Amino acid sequence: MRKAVIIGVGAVPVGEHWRTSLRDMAVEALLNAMEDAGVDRVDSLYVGNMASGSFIEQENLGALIADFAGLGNIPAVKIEAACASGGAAVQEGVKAVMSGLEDVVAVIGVEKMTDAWATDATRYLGYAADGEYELFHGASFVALNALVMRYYMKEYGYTEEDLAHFSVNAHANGAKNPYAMFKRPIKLETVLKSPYIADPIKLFDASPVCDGAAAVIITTEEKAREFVDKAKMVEVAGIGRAIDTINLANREDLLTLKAAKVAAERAYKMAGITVKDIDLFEIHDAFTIMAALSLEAIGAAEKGKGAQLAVEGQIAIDGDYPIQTLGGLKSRGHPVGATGVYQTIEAVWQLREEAPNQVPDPEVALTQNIGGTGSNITINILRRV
C-alpha cells in the first residue's frame, strides 16, 4: 500500500455563525486547505457530518459542497458516524489514497448546529445514542454521560473537582488558539461554581453547541513533492476504528471504552509504535469524564487512573501526556461532524511546529474521535515526515 500524507489544512473559527451557511463554511475551509496544499483540483471529496438533515434540513452534502466549491464531476459523499464522523471521514480519505484508487483527496468536517432551537439541538445530539432503548425512556445524551461520570467517581473515589482539571487544562490551551470558540483561561472554581446540567456534569464539564468547518488535503508522499516541501508533509501512519454496544446497558464494562481500546491497538500496530512513542494527544473531551476514560482506553493511563493524570498536571503542554493542545472540544468547541477534522488539523500544526501553543519537538500525534457514548470510535496516528 502507498503512504498517505496530509499536505494542506484549512478551517473556519469555531463559534456561532449566524450569518454563514453550512455550505459557505465548508467551501471556505476547503479552499483554505487547497491553498495551503498548493493544489487546484482533487480527485474526490469526503464530508464528515452527523446530523445536517436534522439541524438544517439538508442532506446530500457531498454534492452540495463539491458543487459550490467548483470541483467538477468528482465523486463526493457524506460520512456519518455520529460525533466521530470527522475522524471517520479522514480515514476514508486515507484509505482511498493508500489503495491507489485516488491520488489527491479532500476531506471536510462540517456541522451547523446553532440554527436549531436549544431543545431541538439536545434531541438531535441524542440521536447518537440508542433511540429505542435509551432516549425513548427519557434519558438525554448529557444524562447518559452523567451516569458514567457518577459511577466513575464512586468506583475510584474521585471528586467533581478532580475531573474539573480537564476543563481547566483545555481552556488554558484554547486561549492561544485563534480558531477556538472560547479563548479565555478559567480556574477550578469557575468549573465548580457553574450550574449542573445533569448531575454531576456541570456547564463547564461539557462542550458547547456551535458551528464549524475544517478540511484537509491528503495525497501520496510521491505526489506531495509536486506541491509542497517536506516540512509541510505529515504522514497518516496508522488508523483504527471499532464499535461497542450502542446503549450503555449492554456494555461489558461501563467504565471501559472498549471501542477506543480496540481501535488504538489497530492503529498502533499499523504505525509500528506504542503509546510511549506519542508526543501529544487530541482526545474527545465532549465531557470531562470522556477525557479520563479515553486516556485509559488508549493506554496512556491504567484503568481508574485517567483523572489522576489531570490532577497531577501530566496532561499539560509540558507534561508527559499533553492533551487538548489547542483547547479540545471544551474550549475550541465541538461542531460534532467537524471535530475529528479539527483534531487532525491541530495535530498537523503541532507536527509542522506551526501551532500557537507548541509542544516541544513532536514526532508523533494521536487523535481520537468518539461517536455516541463510546459506540463508534476512530483513532488516527500522525507522524512527521
Contents of the next structure:
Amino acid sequence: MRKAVIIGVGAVPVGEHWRTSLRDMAVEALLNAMEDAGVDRVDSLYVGNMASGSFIEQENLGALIADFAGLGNIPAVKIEAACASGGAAVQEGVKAVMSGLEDVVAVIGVEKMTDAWATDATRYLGYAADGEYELFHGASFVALNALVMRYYMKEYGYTEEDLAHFSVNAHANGAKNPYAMFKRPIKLETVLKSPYIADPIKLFDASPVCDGAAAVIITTEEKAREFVDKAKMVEVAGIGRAIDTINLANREDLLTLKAAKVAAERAYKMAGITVKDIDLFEIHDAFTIMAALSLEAIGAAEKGKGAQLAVEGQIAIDGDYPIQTLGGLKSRGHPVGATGVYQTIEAVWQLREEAPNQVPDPEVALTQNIGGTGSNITINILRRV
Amino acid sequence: MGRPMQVARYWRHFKEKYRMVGTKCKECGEIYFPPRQVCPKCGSREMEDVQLSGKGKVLSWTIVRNPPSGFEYFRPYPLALIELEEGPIVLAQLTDVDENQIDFGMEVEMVTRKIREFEGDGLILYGYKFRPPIKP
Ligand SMILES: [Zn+2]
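Okay, that one was the form predicted on its own. Can I see the form predicted together with its partner chain too?
So here's everything in the complex, that chain up top.
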C-alpha cells in the first residue's frame, strides 16, 4: 500500500469565538493548511465533528465547508466518533490515500460549542454516552469520569493532588502555544482550590468548552515531493481504532481503557514500533483521570502506575514520556470534534521541529483521541519522513 | 425544562426502568443490564429476560453539581455505580441519603422515583434510583 504523508497543517486558535461562525472557522483553518502544503485543490474532504446538529443546528458539514472553501464538486463527508471524531477523520483521510482512491485529501476537525447554553452543552456532550441508561439518569461526562477517578484513587491509593500534576504539566506546556486557549502556567494549589464540578473532579481537572478548527493535508509520498521539502513531510505510519461498551457500567474492568489498548497494538504493529520508540505523546486528557488511564493503556505505564508518571515528573517536556507538549485538552482546549486534528498538527509541528515548545530531536509521535467514556478510541503514529 | 418526545420513546422502556428486568444468556449464563440481544461474552443470541433483585452495593459515586439541562431542579445530586447482587453494574442516582453517608460498599436497594419533568406538558419521567435499605 502507498504511504500517507501530511504535507500541510493549519488551524485557528482555540477559544471562545463569539464573532466567528463554524463555517468561517473551518474555512480559515482549511485555507491555512492548504497554503502550508502549497496545494490549491484537493480530491476530497473529511470533516471530524461530534455534535454540530445539537450545538448549532447544522449538519451536512461536508457540503457546508467544501462549498464555502471553494473546493468545487468534490466528495465531502462528516465523520463522527464522539470526541474522537477528529482522530477518526484523520484515519479516514489516511485510508483514502493509502488505498489509492484519492491522491490529495483534506481533513478538518471543527466544533463550535459556545453558541449553546452551558447546561445544554453538557446535555449535547452526554448524547455520546448511553443515552437511555446514562444521560437519562442525569449523568454528565464529568460525572462519568468522576466515578472512574474516585474508583482509581481508592484502588491504587492516589490523592486528588497526585492527579492534579497532569493539569499543571498541561498548562506549563500550553503557556507557550499561541493556539492554546489558556496560555498561562498554574500551580498545584490552583487545581486543588478550584471548585468541585462532580466530586472528586474539580474545575481544573477538566478541559473547557470552547470553539476550534484544525486541518491537515494528506497525500502520497511521491506526490508530496511535488509540493513541499522533505523537512515538512510527516508520515502517518500507523493507525488503530477500537470501541468498548458504550455504557461505562458494562466494562469488563472500569480502570482499563481496553479500546486504547487494542487501538495502540494495531497502530504499533502497522508502524513497526513499540512504545519505547515514541518521543512524545498527545493523549486525551479531557479529565486528569483519562490521562492516567491512557498512559497505562498505551503501555507507557503499568496498570495503576499512570498517575505515578505525573507525580515523578516523567511526563514533562524533558521527561521520558513527554505528554501534552503544547497544552493538551486542558490548556490548548477541547473543541470536541476538532481535538484529534489539533493533536495531529501539534505532533506535526514537533516532528518538523517548529514547535514553540520543542521536544529535542523527535522521530516518532503518538496521538490518542477518546470518544465517550473510553467507548471509541483512535491512536495514530506519526513519523518523520 | 425542555420538551418531551413522543410518549412511545419512554413507555417502551418501562420493563427495565420500573422493574429492572435484564437479560440472561441461555448458553453461558451471564446476566446483563440493560437487556441485550447478543451475548458479548459467548456470542449466543439465545437470551431470556431475568428479573433482577434491585439490591446491591455502591462501587463508586460522585455528586453532580453541573448537570445536563433538564436536571437543574435536582442539583446537586449523587450519582453512583451500583454492583447488583446478580453481578451486573448499574448507573443510577442515589436518593434518600445524606451525601456524607455515601461510602464504598454501602448497601442500597432500588426504588422508583421521578427522574425528570418537562415545562408545561405535564409528562413526568420515572425510573429507578437507589437508597440505603429501610430495615424493619
Ligand atoms: Zn453467553
